[in-house]
Structure formats: structure tokens, C-alpha cells
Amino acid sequence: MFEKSFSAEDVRRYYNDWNDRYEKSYGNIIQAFRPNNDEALIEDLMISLNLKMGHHYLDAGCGVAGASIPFVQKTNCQISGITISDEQAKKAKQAIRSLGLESKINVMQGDYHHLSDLYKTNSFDGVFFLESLGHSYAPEKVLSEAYKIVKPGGFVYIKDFYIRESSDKQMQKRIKKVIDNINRYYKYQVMSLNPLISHIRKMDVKLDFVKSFDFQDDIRIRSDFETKNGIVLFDGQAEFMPADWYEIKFTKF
């Protein structure tokens, strides 16, 4: 599961490229897997999030700030956030500044493999992981790394999607070759469900929950944008689901 096939550096490169391209179709929330609008999606990540005022947060993975802006004006925490593109950085502080929020949101280029050199232990009242885990050479540092800096009493939220399992070999051979295309073409890592699983149950935390999503995807945006940038899953073969999305979230002892 954790076969290491690019480095942070690629992600890095890859973010810097692409960024405006993301943006183009998506907006500042760079989120693939969501309902009709960016108020619903919002809305459904803060029930799971449970964010409170006053707390202090990292968002992992954070791209341009577009999920952290609402979740601060909306619950008047306080947010860090770290991405490994310094386009994405430097984008994501233009928007804090124009909105008068640098007091509440941190943003900085940075490399969330080593988030224990960057961030001091047991300072944070959550972390989360908004479609970014994936992008991870070692998903399973990531989260020991998380682990450190998180609070005791303090969360780990991941939102991502795993690679389906099949029974019929067939299938199974069509799933890996669109994971594969998936991996190639967006710097990915899908991951495979159970051994996530199992390591984050080997840590000292309590696993609250594996869940799917309440709300219904919409592949619009997700589509727009594969169609625009030349971006082939299935090789002209029909649309089948490859991956199954889940959220999960466990709290530190």
C-alpha cells in the first residue's frame, strides 16, 4: 500500500504547475468529491470537523486556503495551514490578507511529512486531511507525524478515497488500471482502506469513526476539469467506481 512511486518534490512541482488550472474549474476549494455547492460542502466537513471557537487547527494539505477562510469566519477559530506548493502558499496569503483575517489563519509552504520540525508537540486541537493524505509517498508517516503535534483529547480527520475491492479478477485488473491513471495523472497514492485502517488502530487513539459521506457527489466540477486538461481515467471504456470515499477521524488518548 505505501510503495513509495513519487516525492514531495513532484507534488510540489506538480501544485505549482497546475494550480490555476485547478482553480479555473473548481474555485478556492480544491475538493473533488462534493455536493452542488461550496456552502453544503462546508457545512457537512464542519459537522464532521466539530470545530470550536477559539481552537487552534492545522489543515494538512491546505492548498489555497479555500476550505479554512469559511471554517474561521464561520466558528472564529484558529487555523495554521501548511501545503508543499509554494504557487498554492503565496495565493493562499494574498486571500487571508484581502480578507483581514492573518490574526486567525497561518498558511506556509512546507512539507507535511515532517510536521514534528515544524510545529511544536501536543499544540494543536485537531489536524485534518481534506483530500490530501493521498498525495503522501508514506501516508502512514503522515499520520505518526500528526500524532505529535495534536493535543491529547485532540483529533486526526482524514477525507480521501480507497481503492474498491473485488472478488471477480476481471474487475479487480479494470480497477487497478484506472487507479493507476488516477495516480499518474494527479500525483496520487490511492490508498487501500484496511491497512490505513489498521495502522491508525495500532496508535494510542480512539478510532471515532469510517463513514461514508451523507451528501450525494456531484462530478460535475470533477468532470469540467478532466475534460479541459486532456485528463483519460478509462481508456474509452465505460465509467464504473474505482475508489470508494470515506471519512474518518480518531481522537488522541
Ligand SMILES: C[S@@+](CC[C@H](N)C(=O)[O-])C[C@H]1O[C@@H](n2cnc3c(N)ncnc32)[C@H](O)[C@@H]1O
Second form
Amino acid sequence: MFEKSFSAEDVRRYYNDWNDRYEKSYGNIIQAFRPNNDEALIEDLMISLNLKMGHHYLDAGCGVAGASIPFVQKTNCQISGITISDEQAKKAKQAIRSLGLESKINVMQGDYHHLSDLYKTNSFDGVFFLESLGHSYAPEKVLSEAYKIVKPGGFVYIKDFYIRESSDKQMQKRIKKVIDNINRYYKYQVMSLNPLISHIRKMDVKLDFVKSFDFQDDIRIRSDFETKNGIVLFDGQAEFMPADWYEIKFTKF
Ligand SMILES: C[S@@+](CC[C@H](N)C(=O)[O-])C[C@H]1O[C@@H](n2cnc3c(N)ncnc32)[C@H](O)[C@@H]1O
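Please supply the coordinates for the form predicted together with the ligand, as a counterpart to the form predicted alone shown previously.
The complete assembly is shown below, putting the previous chain first.
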């Protein structure tokens, strides 16, 4: 069900090599599904996350802390970040230092498949994955790890995309081809929604929501990135949506 092909080490090398390319197109928020400006994206995420002053969160797959920095500036919460890429961890630390936010954000290089070895049990008010969980070869294991380090009453939030389902066999074949291309180019392992939700429901949690985003996707940055870097997802065929984007949030009992 969750047969995966890329290791965390593959993803580490990928982001070390590609971080500059991402920064050139995306700036410091490496998120493909976005409204037409960063401010609106941050505002929208903050509504879903409901971050609180003084609370401590984990940004799991934090990139160069491009989302965590405004989160802290706007709410005065505390954030720990983890990225598999040493290059991103270095860049994140530089940005945090230059803004004098060292006492508020702490980023380290590490693998989110082992969160309970890296952080204390029941220690976070929330853990969020912003377009990062889909890199995992075992997302259900990562969520179980996140569950352990979240306090009772704390949440886990996931922004990601899931293979689109179609009753038309031909269409499903085309979807699969494009998803294979996405996985190959982006070192991703696009998830299926139902098995993930089923796993979450077997944990001792309240499923707060599974919902679509309130904003319209602006594809300009993603297109720019793909054109500049020779990424061809549709093999010259007409484009269509091969995946659906959802926000998922659950709270630990
Ligand atoms: C598309 S980027 C998103 C970055 C960030 N969330 C943002 O909003 O800018 C995916 C992130 O997931 C991280 N990631 C992927 N696999 C990981 C793993 N096994 N452990 C920790 N981070 C991981 C990558 O290092 C990268 O920072």
C-alpha cells in the first residue's frame, strides 16, 4: 500500500543539490500550492494552524524556515524546525541569526522518520508538515512518530497532495503516469488519501478536518521552476490535475 522508492538519504542529497534552484524561483517558502502572494499563504496557514503565543511547535520538513520565520514574527510562538538537508539547515540558521530570532526558532538537520529519538515525548503543542510529508517512504510511520512527541491536546497538521482518483480506467492510467513523473523529478512519493486517513483514524485522535484550501492555486512560480529546470510532467500531452490538495488536522486525546 505504501510501497516507496526514495530513501531519506536520496531526499537529503536532492535538497542539498537543488536548494539554490528552489530559492531562485520560490524565494524562501518552498510550497508549490499557493495563492498569488506569500503574505496570503502565511495568513491562510495561520488560520488553520491557530498558533498561540508562547506555544512550542515543530516544523517538520522546514526548508529554510521560510514559513516558520513569519509565524514567529506574527504570533511570538516558539518553533523547532527539522530538515533532512544540511544545506537548508545552514541557510535557515543564517536567516534566523540575521533577524535576531535565535531565541525563538531553532533549526536542525535530521530525519522526521525518527522524531521520537530526537525530541521528548509529549513536548510539542503542535507538529506541522508543509508540503514535506509526501517525501516520506513511510508517511504512516512519520505520523506515529509525530503523535508521540505531541502533548495530549496538541495537533498534527499536514498540507500536501494526494493521487487523484477516477472511475475511468484510461484517466487513471494517465494520472499514474504524471504522478510517476512528479515522484521522479521531485523525489516525492505522492500519497493516497484513504490509507493515510485510515491510519490516522486508528490512532487515539480527534480528526479535526480534511478539507480543500480556501485560496485559488497560482501556478506561476511552479511553472517558472519547472521551465527553468527542464521538468516535464505531462510528456507533451494536455495538462490536467493529477492530484488533489488537502489540509488535514488531528488532535491527540
Ligand atoms: C517542498 S519542501 C517544503 C519546505 C518548507 N516546509 C516550506 O514551507 O518552505 C520539503 C521539505 O521537506 C523536508 N524533508 C523531506 N524529507 C525529510 C525527512 N526525511 N526528514 C526531515 N525533513 C524532510 C525537506 O528537507 C524540505 O525541507
